[in-house]
Each structure stands twice: as C-alpha cells, then as structure tokens.
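Next comes just one chain, in structure tokens: the form predicted on its own.
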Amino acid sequence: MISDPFAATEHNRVASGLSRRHRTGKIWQAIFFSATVIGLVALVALLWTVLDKSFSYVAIEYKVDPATLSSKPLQELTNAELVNLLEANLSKNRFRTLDRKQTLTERTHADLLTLIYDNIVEPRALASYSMSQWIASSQEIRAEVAEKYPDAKLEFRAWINGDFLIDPLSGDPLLVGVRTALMGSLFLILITIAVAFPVGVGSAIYLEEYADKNKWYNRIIQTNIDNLAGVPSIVYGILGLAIFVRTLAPLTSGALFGNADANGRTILSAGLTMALLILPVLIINSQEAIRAVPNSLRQASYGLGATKWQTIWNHVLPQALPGILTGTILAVSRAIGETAPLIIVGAATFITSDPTGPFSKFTALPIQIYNWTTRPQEVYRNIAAAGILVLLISLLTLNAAAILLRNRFSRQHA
C-alpha cells in the first residue's frame, strides 16, 4: 500500500495512462483485423463470382442434333470420318469451297470439328444460368426454358476446359477458345521481361552504385523515375503509339527484315510499350533491394582487392537478387493484366491466327475478357469468367516460377 499521497497520485496517473494505451492498442488491432477480414471477404466474393459464372446450364438449340450424325460422339470420330460427314451433309459447292481454302484431309481434328459445328450442327445459345441460379431455382429454370425455348436443350457446361484452352477465337460463343489470346499474352510478357529486366536492373545498379547523388542531373533522373511509377497506363499507351507504332514502324513491323505486309501494330510494339510501363516500378524495387545490401559487404570485398564491378557482380547482385525478383513479380503482375495500352497500340479484339513471332498481329487475354463483357448475350459473361480464370492461373504460374527462383537464390546466399 502506497502511503505517500504524491506517489499514489503518480501511480494512479501512470496506471490510467497505461490502461488507456492498452485500450487504444486493442482498438487499432480490431481495426486492422477488420481491414484484413474485409479484404478476404472481397477476395472470396470475387473468386466465387468468377467460379459461379465459369460453370453454368445453357439452353442450346441445334439446327441438326449432333447425336443424329453418327452412332459415336463426334469427338471420337477419325479425321477421315469427319471429312465424310462434311461431304455427306454439305452441298457440293460449299464442300469444294471449304476444301479450296485449305485441304480438308490436311486439317486438324479440332478444325474439322469446328467446321462441322459451324456448317452442319449450328448450335445457338439462347440463355445461360449460373450455378447459383440453378441451385436456387432449377425447377423454375426448366419450366422457363420449356416455355420460351421448346426446341432447346438444357446442358451443363464447364466453360473452362481443355477445348477452351486449345481452340482459337470464334464468333460462336459455344465454340470459342482462348489459345490465340493466351499465346499473345505469353509472347507479350516474354518480350516485356526480356527488355525491362536487364534495363531496369542496369539502371538501378548505376543509380545506386555509380551515380553521384550530389550531381543535379542524377537527382533529376531519380525524381523522374519516382514520378513515372505513378503515371496512368494509358499515357504509356499513347507514348507507345507515337514511338513504336509510328516513328519506329520500319523496325517494329519487321519491314527492315523483309516483312512487307505489316505495320507497326505488332506484338513487338506492345511488348516494348509494356516494358516502358513497368520499368519505373522495376527500377525502384531493384534500387531498394541493392540499397538493402550491407555496406560492410562491399568494404570487405574492396579490402580483399576486388574492383567495384567484381564487388557488384559477385557480392551485391547475388544478395539483392531475391528482392529484385520480388519487384519483377509485382511489375509483371501489373503488365499481364493491363488493357488500355494494348488497345491504343493496336491489339485486335478478334483474330484467329496465332502469333508466330515478334512482328505478328496479336490479341491478349485482358483484351478478350473486356470484349466479351461488352457483349449483350449472357453467355459471354460465362466465357469472360473462364477467361479470367485462365488469366489468373497464368499469372500465378509465372509468379510461382519467379518465387521459386527467388527462394533458391535466397538459400544459396543465406
């Protein structure tokens, strides 16, 4: 028991202040926890919405029921049997026209199936119902389809499947695939990384290890890089249009290499534009990683007689590489989902030919997802959801590869 009145008062004041600080701490802890819960709920809601749309029941009407064309499913028929089906069900003129475009016997199994569905079966999606709608009111949906579309069949459809990944883009939502868009995105990201990574890391090495920070021009360079990291992506699209699509068209179109039938709206122009977009972010993250390397490591290397470049190459970069790869992951994650710059530099909203090189015309997954969401038919929402899943899986795969490399370097230099 405290007998001194002053000491008792001071004790009470300290106890009251301590209690107030603990109470404030708990309030902020609750706020931070609530923010985390809100973020998780939003993420779960997003994933549920995408998955709910990726699997649905569709009311499909066929001009010719595919089950009546053969005793076996069409997918199990050989190429020769598919060609015979086309010949038996099409007019001679139509059959000769298709064969003239590309010899039918030389076409792939997937191409022949597409021809049969486009020219004979002619399926038409009349309505689409998500899984949540089906679970909540399947009987009402059956009655509605029977009343509105008496000739249609209700079929369950998993929109993300093997055919969706390997089929090219199509004007028919029931036959559409993302192979062309997926290959375009992969080509685009490879060009972006190949350009942005060495330039970004090289710039960071110069600014951190060589540049005199007291020089006015180095301060201007650093300030501009910091500001460019916050510039809207559409501005980079305008820059790419002016420089890569128009000014450097002989190079980006491949005209300098004999590619006469081309303009600057190629996958190379898009890759260079996206490289500019992520370059400031990559430089800043690389600078932070290099700055985090202890200065004592550099001094020890110099003390053993190593040159500046030997120190950077053998000691600084290996220690900074995990952090640099983390920055690269963040930058690539931004690039793979961008749409506005690609629209400006000329990405196609519909193209059926796969990119074969840097001078090819192209499309990309974000462009197709945006295009599908603007269509009035509900079935395109299902295709867009499946495209979002493909985009997420592609992004997670690229990120996982970068994380594995980062962890490997971290273990080697721990």
Second form
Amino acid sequence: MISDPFAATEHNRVASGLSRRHRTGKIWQAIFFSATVIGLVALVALLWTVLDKSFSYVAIEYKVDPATLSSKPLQELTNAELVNLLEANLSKNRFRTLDRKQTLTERTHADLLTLIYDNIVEPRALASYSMSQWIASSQEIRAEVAEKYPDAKLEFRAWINGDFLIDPLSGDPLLVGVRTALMGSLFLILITIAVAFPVGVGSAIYLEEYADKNKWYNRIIQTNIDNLAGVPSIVYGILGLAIFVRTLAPLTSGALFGNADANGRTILSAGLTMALLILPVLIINSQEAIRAVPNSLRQASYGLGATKWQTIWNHVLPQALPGILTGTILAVSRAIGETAPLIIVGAATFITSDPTGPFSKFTALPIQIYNWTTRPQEVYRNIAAAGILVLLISLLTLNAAAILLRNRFSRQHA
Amino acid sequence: MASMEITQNINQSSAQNISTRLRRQTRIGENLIQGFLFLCGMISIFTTIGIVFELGKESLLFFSTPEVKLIEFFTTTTWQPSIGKFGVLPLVNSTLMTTIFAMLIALPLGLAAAIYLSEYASHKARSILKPILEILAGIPTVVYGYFALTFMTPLLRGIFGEDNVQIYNTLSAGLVMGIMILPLVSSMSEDALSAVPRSLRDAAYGLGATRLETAIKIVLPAALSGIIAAFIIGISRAIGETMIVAVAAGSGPAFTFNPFKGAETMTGYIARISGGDLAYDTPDYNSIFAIGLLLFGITLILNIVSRRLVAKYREVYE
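So the form predicted on its own is up there; where is the form predicted in complex with its partner chain?
Below: every chain and molecule of the assembly, starting with the one above.
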C-alpha cells in the first residue's frame, strides 16, 4: 500500500478543526448556562436583600426606659398594674383625658400597653442597621451609635412579626402595621374578582362556543383582547381615573346611595379599574381551558338532545373549571402586586382606619411598600422589606394553590 | 294486530309533532344567555374605545391650552409645566435610556437562557431552572423598585464611586428592569425555538454539525421571527414599566444622557403627578393624558408588530 500523504493531512486538518469546533461549543454552552443561572442569582440577591432588611439592629432612644418603670417586663404586668403605672407617670390632666376617652380600667391589655408606649416610654428610632451590616461591623456600629446618639440603645428587631400583621398603619415607624393595607388589598381583590370573573368567563365562553370566527366583529373582539393584554398597567390607571373616579363619581363615591362624601377615589373605582386590567389575561386563560375540553363531549351532549347552553353549563364548564380557576388565580395574583394603577386612581398613602365597604377610602399593600420605599429614613426601608415579605408570601400561597389545582386537574385526565 | 299498528302510527305522528315543535320553538332563555355572553365580549371593545376616547379627549384639551404647542411638545427639551414649558423630549429620552439598559440585560441573557433551556438542558435542569425564571416573572414590580434602590444603586455606587453616581439614576432602574423582563424574553424565545421541527436539527447533525452550530446556524434563523417578537414585547414592557422607574430613576424631568444621573421617565412623571390630589382640568391633569396617549400608541404598535411576527412562525411550523 502506498500511503497517501494528502489524505493524512486532510484527516489531521479535519480532526484539529473538529476539536476546535467542539471547544467553541463547550465554551458557548457554558455561556448559555451562566446566562440562565444569572436569573437564579438575581432571585437570590432580591430575596436576600429583602430578608436582610427585615431584621435589623435599631438605635432606639426612650424618653423613659421601660426597664426602669417596673421590675418585671411590661407585657407580664396585669391590667391594674398597667393603669397604676399610667397614673404614676402621667400628669393628672393627661391621665384624666385618657380616662374620659374610654375608661382605663375597661381597656384591653394590648390597648394599655400601647398607651404606655405612646405616652410614657415614647421610643424613637434614630438609626437602623441591617443584619449583614451588623455581622460585618458590629463594633463600628456600636461605637458610632455611642458617639452620635449617647442616649440611644441598640436593640435587635424583627420587623416582620405578629404585631406588624395586626396593627393598623401609623406615623410611628416602631408601631406601624399592615392591617389597614392588607384589608384594603383584600377588599380590592374581592371587588376585582366579583367583576372580572363572570365577565371574563362569559367572554371566553362567547368567543369559544358561540362566536363564528369568520364574522368580522368576532375577529375584532379577539384581536382587541390580545392587544389589550399588552397595554401598560398605568394606562388602565389613567382610564380608571377618567371614567370611574371622575365621570362615574356619583356612582363610585356612593353619592347615589346617600353617601355624603362625594369623592370617586374609592375602593370601588380601584376594584373596577383592576378588573379591566386583568380581564384580557383572564379571558385568554379561560379560552385556553375551554378549548382543551374534547369536542366529543359536546357532540355526545347534543346527541342526547341537550341545547347549546345545557351542553356548555353541564358539560363544558365543569370540565374546564379547574383550568379557568388556575387562570383566574394567576390573573388575580397579578392584580395583588399591581401598584401603578392604584397610584393614579388615588389610593390614599396614609389612612389608619380599615375599609368598611366599597365606598371607603383605602390603601393597599403595594401602595404602602412604595410609600415606605420612597421615604429617606433607613427604618422605613426595614418596614418596606417586611411589607414585601408579607406580599410575596401571599403571592406564593396563591400560586401554590394554582399549581396544586393544575396538578390535580392533569392527573384526572392522565 | 290492528290495534298495535294504530298505536305505532300515533307514536310516529306524535314523534314528528314533537320534533317539528322543538325545531320551531324559539328559546328565549338561550338567546338571552347568548346576548349576555356577547355583551361580556363587548366589554373589552368598550375598554379600548374608552381608552382611546378619554386619552384623546383630554389630550385635545391639553393641546388646545394656549401655552402648549404641538411642535414644541415634540421638539423642545424642557418639561416644566409650572412655567409653561411643555417639551416631552426629556421624559421620552429617559424612557429610552432605561429601556435600552433593560434591553442590554434582557435580550442577550434572555436569548442565551432560551437557547440553553431549549437546546442543551436536560429534563431535570429544565424542571429546576424554568420555575425559577417563572418566579422572577411573578414578582410585583414595586418589589423590583425596592431591589433597585436598596441593592443595585449601592452596588453601582460602590463600583463607580459615590461622587459619580446619584442615589436616583436611570442605570440602576434600567438594569433591574432588565432582570424583570428577562423571563418574558426567555420564555417567548424558548417557545419559538421549541416550535422548530426536530427534523431540521437531525438534518444538521447528520451533516456533521456540532450542537452549537445546529443551534446558531439552523434553529436560531428558523425561529428568528418568534425571537424578534419576544424582543419587541420586551421593549414594549420596558417602555410601559412604571414602579421601578418611579422608585429608582428619580423624580424631576431632566434632559441628560448620563446614566448615573436621575431623570424622570414618561411613566414616572404620570405616577408622580397623579400621586397627590390632582385637580381636574388643570394642564397637569391633562398632560398625563397626553403622555398616556403617547405611551399607549407606542406600546400598541410594538404589540401589534410582535403579534404579527408570532403568527408568522406559527404559520410556518404548526
């Protein structure tokens, strides 16, 4: 055999080219992979920031140190002892005014504690250091606090706690809670669901079961819904301001129902705006669920003599319901976190009373998070972080429910 | 015998009777229901009409006030309603800047993540990485705003120096917006990549192409319209995003190209102005409608273009 030198070099060339190509392939695979992982890194960084800020060391200055007030911690004192404390530490006039508002001996334990804190202890948060700052440089922080605020005490504080959930909003960052905002969000979502769910499912049924796709007006409805899904939420806010808050003010303020305070910036306006906002997504999700119902089911129902609506109501809807509910939950969880439209429609930033009905003024959780975030003091960052945790946990719960529902649904059909 | 035939006859005729009666019967209930459902469908049409009508009407009022001139609105670079200067360019400029920064993050990373998930990832890796991206997509934007202000801005100030980077700046807002949009771009691009038929990949492998060459030279071009659609939707989302820029990009319009300086975007302006108790029929009030109309127009065009592109690749492969 005569060796062919040409073929050998050709082979070498291809081989070396091949290994080079494979090397490039490996490098790019690593690049693609790290791009995906950056998403994970961002998520971790975000959660870390929020968690880090929800726990902090706060420099608190007391007018009267609670430790000097009594030998036991204040929480363990009985009601009578607390009243005695108030009497001993307040001027007579002040004590009498408080007693006249509501008899002190009849007040609850928590109420009395709040009174003592507000009137005697009067804590003020001067500075706040997040967990990571504290771990990195606790000595420097101690020195700084001792120098800048000689009267202050450094205390560890978990900003997300039971009191934070049940206390109303307050101007005092140490006493603030999210109950008012949570109740506002809850009312808002109930109105949103009450409006958006029937209308959304109705639209989806019409488009999937009744509409003749060749008719121009049905095509317009479908295209229109798809386009509305991409409209920025702030535009819905402007629409809500113009229509619900202003034009329909007599209705949304409750003036027609004998509500004297005629201002359209109510929970009802906000709920209706939110309903319009989530409607396109809700319709599209419900359409998919209805489309997934096998056609044989409809044919069988018609074959047994059922009318169109009987078929839809008794066979199509029950089959599509889990899918529709999943889609609704996902759409609603978008509404819970949505902030921009609420700002435009005019949610109040500071309000301490819970909403009482659709015509109340209100605030909502994301609005408060926004409000706290934009405050310059560091303590409000901590409060905002705690608020974000509450928001994220509620969203997580909702989404988990949606996933469970979806899994149960797919197992039934497997 | 005879009696049986008679009953049969009767049965036949009554059956015929019933069927003709059923056919003729107008079902009022059914028609009412259909009418109601049609109305439900029409609500979305009313929404669009409402948006166009209200934004248009108030914008007309805005442009008919003597201080505002349409040409100056689009060409001058000062936005100060209090002294009667209405040039929208500073707002548009900072919207463009935050959008560009967001896209610098979201487009390359989103596309790379999509290629990884659709071409490389094992089933197990996908089942871990995809939900993480979905969680990222579900986080409310106000939380991203907080993240920009308390994480990204200090990070940037640490890197570039506190003297150079203001507390509120467009770069920080834009970068975080990019993280927010990343999952949207990656999931839409992945859909487009997965829609490319297997046979194309197999053919490329058969000709000796490596995995990378198949992905870049065969699958990517085939899915291009879908990927561009994802990019366009991403841009539209960035332009309309409000809370991140309202928190982190600064309040107060400024015509600047410096990414380390604060500058208010169109959406940020709308949010700030309407945050207080806004009096009706003032130039301030009307101006948010004019800017809203501009925003609506831009995003609508982008969305329509994107949907056309998606329809195109669906037509080819499905």
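Positions refer to the first chain, counted from 1. Rigid core here is just the name for the largest C-alpha set that superposes within 1.5 Å across the two forms. What you see is a predicted model, and the numbers here were worked out from it, not measured in a lab.
Residue displacement note: S70 has its CA displaced by at least 2 Å between these two forms (rigid core superposed).
Relative to the superposed core, L112 undergoes a Cα shift of 2 Å or more between these two forms. For F95, the Cα coordinates differ by 2 angstroms or more between these two forms after the core has been superposed. For L43, the displacement of the CA atom between these two forms, after superposition on the rigid core, amounts to 2.8 Å.
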